[in-house]
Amino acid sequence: MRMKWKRLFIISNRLPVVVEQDGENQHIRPGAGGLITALTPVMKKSRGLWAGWPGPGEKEAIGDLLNDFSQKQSFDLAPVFLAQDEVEKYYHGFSNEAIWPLFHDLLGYCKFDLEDWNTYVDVNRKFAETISQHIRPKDFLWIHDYQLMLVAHHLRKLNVKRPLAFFLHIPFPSLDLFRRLPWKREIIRALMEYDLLGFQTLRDRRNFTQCVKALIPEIWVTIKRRLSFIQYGERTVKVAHFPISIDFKEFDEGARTEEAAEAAWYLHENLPGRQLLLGLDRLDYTKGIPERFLSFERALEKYPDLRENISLVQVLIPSRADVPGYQKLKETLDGLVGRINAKFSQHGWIPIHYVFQSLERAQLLGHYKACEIAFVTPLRDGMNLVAKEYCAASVDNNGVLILSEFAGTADQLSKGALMANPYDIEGMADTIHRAYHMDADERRRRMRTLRAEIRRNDVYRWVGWFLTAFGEHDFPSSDSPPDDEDEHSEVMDLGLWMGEARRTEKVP
């Protein structure tokens, strides 16, 4: 039996808005990102509700801004206000100094602090309390990402018995790594309070089920091609993988605009007579940027024909620059760029053009459109949407994607990309040389393959997959009223609606 839902209720660490300070006044604007882009249509369709932290600011002033935003956007916002100490320990502390590095296979960066853990528990409880105050009959409750893994546990303690779904946007680690976490059993048992658990890749799904089997011996797992079913007491938990994507149409059409063309022309006009190799990342130690610089240096050493004929354009987006570990990474990158440029620069040619700032939309599309090669080298990533954005914006089919085999998107894009191991500096240098010399026919063939994959499996299909998977089996929900209680309200199958909306789009 397929479950019908009336309202989509999204819960994430941050609300889908940005509150900006202009002198003494505050303004609000919609946030950016694939998740927001994908969910906004269905949020409006169902008059949905989104709960999350609105960011720092006075509660009363922000509350008024959020109400105005809700009226204009046709879906509601439920703020979860956090004190500065809670933000430091729950978000900057446990979420980003324990879970983030551990789940990205970088144990050496982990900091396990009891106070941070206790605050993480408390903030997850605060989110659950906010959710419980806003639940309506036939809500589809979808909790997102590693900051909120305990929310279902606290909702169950509040006697919320309705179905709950969770999606993890970052990787899930192997059992050997996950065992290092002091609170591993608490987190695993909390995750088992959800009814559907979604992961990015099949590897993540397998890692999770292995951890469950090792840490909760009394469970029973049935593994099928699309889903795993975990019998946990009287409950059955569904586990699946749903690789997130982008709005292909938005990037494809955006790259065809005059603004993007002008930005691309300007970039190549200032860096003439060479191929451009693009690196675009947040400042983060998981992105493999030092390894990228070292492999580029090795390519210039090993292949003199690349000198003066290729430049690496590295755009580094500021992120947590006030955190000591990130400050040290920035200093390391600054030093590498200075050394490599000093070693190889010649009159009229600099090997690495290094920018530490965010890009406006037209500039971003211009970089994607102008650069003949994209160099995406994470040491570990949940998915990595930069790779997909680059392909969607490569409307001339002239781009080459060099992709780390440790990016989540490698499972989908390996047929068209040149795969690389970011720990293999020599191998990556060879791959750069191969990409530079790739002929036009092979470039077009590979990029068409990549674009077709991303067009077919776009972010709207991702949302539809998840919503439909959750509704494939009915769940008992003793806190839901009878179906006829809301008989005058529109009730819809959101998963099917997303599929229909996607099929009616005109996609080039």
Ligand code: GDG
The other form holds:
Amino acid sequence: MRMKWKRLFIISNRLPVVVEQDGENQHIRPGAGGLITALTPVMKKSRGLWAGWPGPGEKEAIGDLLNDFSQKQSFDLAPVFLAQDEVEKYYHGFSNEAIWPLFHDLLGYCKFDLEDWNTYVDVNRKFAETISQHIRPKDFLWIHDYQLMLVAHHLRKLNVKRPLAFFLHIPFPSLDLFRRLPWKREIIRALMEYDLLGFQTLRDRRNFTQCVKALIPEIWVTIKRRLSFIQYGERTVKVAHFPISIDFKEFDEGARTEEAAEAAWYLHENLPGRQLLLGLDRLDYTKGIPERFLSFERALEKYPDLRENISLVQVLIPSRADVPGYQKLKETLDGLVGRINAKFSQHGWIPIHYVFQSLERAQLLGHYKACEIAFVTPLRDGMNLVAKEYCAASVDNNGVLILSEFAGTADQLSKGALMANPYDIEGMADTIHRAYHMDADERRRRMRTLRAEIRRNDVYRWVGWFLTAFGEHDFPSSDSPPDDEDEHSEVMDLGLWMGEARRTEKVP
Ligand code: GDG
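Could you give the coordinates for the form predicted together with ligand GDG, as opposed to the form predicted on its own above?
Once more the chain from above appears, this time first in line as the rest of the complex follows.
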């Protein structure tokens, strides 16, 4: 029998909710972010299910809040409760002190610890157990990100035979780096238990394929159009790249509201008579923030015409405060800001405005709208949504984007952005000077190119690509139960529904 809809079952480290403490009471609200926005409509449409860790707190109280939320939102939540020790070793330890730095090419930050690895294995098993309790025959299972690379492996051990999809939000490293990981073979083999593996860029996809070739000699790879098919025994694993995006319309419309205009006006009113250069990042050593400060300092030294005429507004969102490398980074940044401001400040002008807190939505849009230049310079980044959001909010076409060539976004935005190498302090200083002097025509031309690209390839299209690619998968029949015969066409329906008007589009 052919069903029109399947249920979308998403699995990620965190549930898409925020539990807030208000005195004695706890509240629950939807989390923010492009992934949640993009998936919510299809989750509602298919009465989907989302599994993940709800964050710290009392099991019973949180369970009640999640039930209330599910009823209101028209999709269900399956919490995976974790003990403090598990969070410490699986999340802070293995995920954020081994995989995160290694996959961002920063070997020097890596800590490879056997206990952390063992807990990572256990927690991935715990996720698989929760999933297996909720799974229904017609589910489309989509697992997200580097914290959950082993989930497919554990699901297979639990005899789950359904096709499984995985998307990696961060980069995948080169073979030379990946080889350093003591558990490289376990991870590569576990990833090969998925049926569709999605990466952000072609480079990530190629790195992955090279690692598989080197570590599992018995595989072979064929490439058809823009997809790689890895043959591994009886199984075929499809590998593709799908650059994630944002809800362009939401940022574009948000930037045109009264609140955003007011927030932008307020920012410029307080910092009058100069151009504003925006840095906005989670506190993270991958984002290249010290290098950014150093290049700004160099620009002020080298180009006196910039002094008193430009300020760097750096918003830093507190993140992973429990990981030692992050505390050290914060101290380094505090020191740099103090030094640069002491060196150049004049009466009525401070070079760097440094804010260590997250912004309300209207404030965020106000910052995007008010700042004449965005300075997005990660040392390495899976994609970088801030770059895309800045352009979507630049409704007057007058912003300039300075973008690191090591952000995943560079593949799509290099035509309109000024490209920068974050390791080249001198070069970045020159780029700041060039952006400052860019005339209105060039700004408009470049920003139009950027906006057109992001408008066309928004997050809805990303979800559509992924689901469609999954639907087109030629799953080996030995693995599929007989009642799943027509499932490809059903998943296709889900994929095409996401990209309604874009039926003819192909995977990038
Ligand atoms: C990972 C990968 C990949 C930031 N400050 C505020 C705020 N934000 C929002 C931004 C943006 C998001 O946080 C940051 O996204 P990024 O993509 O820049 O970076 P990661 O957090 O590292 O995300 C990355 C991404 O996953 C998606 O696949 O692109 O490479 O590392 O959406 O708007 N939002 C609000 N206030 C803030 O102060 N409201």
